[in-house]
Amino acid sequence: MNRRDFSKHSLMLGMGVLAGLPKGSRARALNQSMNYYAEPVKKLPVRKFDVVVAGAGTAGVVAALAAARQGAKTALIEVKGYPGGTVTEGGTALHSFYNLWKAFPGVKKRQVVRGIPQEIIDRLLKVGGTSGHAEMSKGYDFDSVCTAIDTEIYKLVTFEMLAEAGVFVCVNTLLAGAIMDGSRVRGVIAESRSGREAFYAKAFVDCTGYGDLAAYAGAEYTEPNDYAVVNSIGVGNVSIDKYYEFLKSHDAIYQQAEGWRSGKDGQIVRIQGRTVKLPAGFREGARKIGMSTVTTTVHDNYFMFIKLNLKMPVSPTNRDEVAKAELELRRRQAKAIELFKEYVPGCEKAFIARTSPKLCIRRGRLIKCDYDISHEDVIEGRHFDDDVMAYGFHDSAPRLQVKDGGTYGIPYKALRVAGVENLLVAGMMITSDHRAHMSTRNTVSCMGQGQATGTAAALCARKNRGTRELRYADLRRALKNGGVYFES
């Protein structure tokens, strides 16, 4: 099991409360005779909230502003200089507001995420920022729908959002460490180039993908490094039209769907090929980079993403072996283009318009929480008497599939980290199971979890409870009112 235990006593704060650091790098820096640097003790100046939500991801915007609706006093602290997470980042579609319906005959068509998620989407599209929820016309036993985005307008739109909602963005900064009393987390170390702080709060929730906020407050985690990590680009001065056509004259078009593009609607907005059938050149070519077929697009003449994907031999979370996989993956970009050039009609002016600022991830460290959500849970379509959502989608369609094109449920015990009294964490940190997991880490299940936690937290703070203490009914009400969805 690859674990490391991150210690809850390092840098001592006024009232002898401790922030964590690594337990084996604070032991060594004890020993002076070895070379290690003894930190000096500082005091810091502190910010006092109701709720800190670490990482303004996927999860972290709506679990901020979910927070902030509730009338709690909100700090989001983000390393990047903008949200978004993995949707800007990855650039793909958003899977998926709605059940699996299409590959069901006779099963109801559902849109079971709805809530802030759909917000978003509604502000996305007065601004022409997405394709909207476009059905799927071919390949809908994987998702019934493509909800493609421009990634540059939703960073705008849920920036501004997030404004509105008196949320207190820290971009540009760095989660640090936790600031613990007992099981209990009392604050979080934050760093940036205005210095050094400490965010007190009654209630945390960890969106870092990596589980950062959970790792420094003492949690229990493994790293199963079980997907391969990725850094998407965006491609300029191509036609998704022609790459049609590419597909179609090889028989290989695999997933399509019609939508809004460039103002007019029943446009093609996502197209994947089938590569076994395309030439043998782009076909190698793109085994040996990792790169699929798929990508989508809300312009004429753009692809939003392009995926180049890389398995690493250790965690994500290892600094020195990612430095060589981001070096890799740029190397693999430039060879996308390409191919591009060389075998697309329509591409041969193509060039990298957008690129991740770092490598995104699919799983860093695994949370434990109160309860694991199994892939028979998923598959089988359970609910739980803790429901905080419904979900529909799974990645691996059309092999493994919710159960008659129905949902499951997300459960609050899932969300809750084991062992910490005020600690939440939504997004790709929970689901031990590699097949349940490849459908509760997708976008828009972790935009629904993002809800869920933000409005526990609020109501945590408001009634000074620890997440075990607060009544599901009262979470459930706030839930309902904000908008979310619930199969019963």
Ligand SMILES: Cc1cc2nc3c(=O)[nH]c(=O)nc-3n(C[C@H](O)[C@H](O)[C@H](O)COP(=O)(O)OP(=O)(O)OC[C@H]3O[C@@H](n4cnc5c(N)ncnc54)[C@H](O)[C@@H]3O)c2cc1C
Second form
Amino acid sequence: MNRRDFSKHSLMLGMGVLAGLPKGSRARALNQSMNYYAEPVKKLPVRKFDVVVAGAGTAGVVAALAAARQGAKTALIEVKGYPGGTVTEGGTALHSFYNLWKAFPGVKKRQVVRGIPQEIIDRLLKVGGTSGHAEMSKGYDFDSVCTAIDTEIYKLVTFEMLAEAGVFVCVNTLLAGAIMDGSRVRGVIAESRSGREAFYAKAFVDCTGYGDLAAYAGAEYTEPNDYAVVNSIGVGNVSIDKYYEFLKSHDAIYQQAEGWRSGKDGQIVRIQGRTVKLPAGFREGARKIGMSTVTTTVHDNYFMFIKLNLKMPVSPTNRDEVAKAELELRRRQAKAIELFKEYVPGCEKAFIARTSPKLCIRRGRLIKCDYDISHEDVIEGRHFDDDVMAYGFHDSAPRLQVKDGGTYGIPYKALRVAGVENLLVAGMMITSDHRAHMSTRNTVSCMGQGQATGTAAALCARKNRGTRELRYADLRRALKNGGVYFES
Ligand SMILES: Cc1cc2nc3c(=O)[nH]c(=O)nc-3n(C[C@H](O)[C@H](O)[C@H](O)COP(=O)(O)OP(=O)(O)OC[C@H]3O[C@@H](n4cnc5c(N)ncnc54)[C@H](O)[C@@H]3O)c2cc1C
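Switching from the form predicted on its own: structure of the form predicted together with this ligand?
The complete assembly is shown below, putting the previous chain first.
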């Protein structure tokens, strides 16, 4: 799809009444029945920055911190009221700061993602907001550690870090367009209750997950729709120890990790059950609502999270189909609570303590970049001349693992948007191969990509250069100074 198609597509999505019609007849009906309103031309106030980061999620927080610490005047635009994104809304633990050493006897344990992502964990540790890097005692063919977080503390801690770094944080602000000068992004349009504004900058990083900025900038993209969407629930008034006993009594424990929980070390912070071994009523009920049995926590009486999955028939960029999915997911959440109450001792008075403000996606748009990380790159543990980080986790493990418990490199070229001079992307929107994406999309990978893109954008802005004119040696030096780990 290109920019013109994107705008046309956006208009079509407004036609909820036509949503049920097949594609061809929908387009014909549109041409016949659509009324158009021509927006009057408006003069927008302009704010000027060195770097604009779109989306204050998993990758965007780190990108903005990295850019600001390079001395760039940095703006961060986030539609929700807090930073954090999917790391605070979707998953169970941050995968993974380490290589898969436990699954490969003799392989050296090493922390392969450090820098700003680790700094966030250090800050969380100080305020009881994480389990720490808790070693897996069971299921370590999947990951060697479990790093669980208190998602509310994560939002506060990262917000404070952004303020300390001097980032101009615009929450409750929607990125609604791009201002192009040929193949160069000159600025973005930001919408909030303070009005519609233009933010000019020299370099841009799209961390919206959906690739909104890249799409507005006319980048090529596809919408693979190859994952289920989710609205995970935080479940309160439960006992993690009794859930563990329940799974154990059915000989169903697959994963287990012990770490910091409610201020005490050595406590269970992650468990996952083998569903086939659980009572038929629970198992069948869970299957019908796409519920997974894995949970993590840093509190004795809380599950963070229980995931409810739903496979949508179309891409999650379709507003009207998303509305249907939002309702269905909330129905599934209520059923999930009923299952826990009925089957799991200690959960008789369970309730939904939190939900995500909107459903979470594993990918929306896939943005075309200068390089596409392949399945072989990941599992063969390949590194590149322009590596910006190393990464060793695969969400399909143990079926698919990075060779010999090693790492592969994420190259800088995989983060440069094809055809656009000054736009980088970080997060779930890179990597077309589903199997490779099952690795690159995970939180700690996104955070590392954030540090790489934020640093690169700041260096480009300093010299007023495009992303392809940046000397790799300069980028690598700056990343090393920022604590980023490279395999030697
Ligand atoms: C249900 C689920 C479970 C998962 N489980 C795990 C797990 O256990 N471990 C793991 O490591 N990974 C897990 N993942 C994967 C991982 O969480 C995500 O891939 C990763 O967090 C994505 O980070 P991101 O920065 O690309 O996007 P996000 O973290 O989603 O950040 C995007 C941000 O951009 C904002 N935004 C979007 N559009 C706009 C706009 N137009 N204007 C302004 N702001 C905008 C959003 O509000 C959001 O804050 C899971 C994913 C899902 C969906």
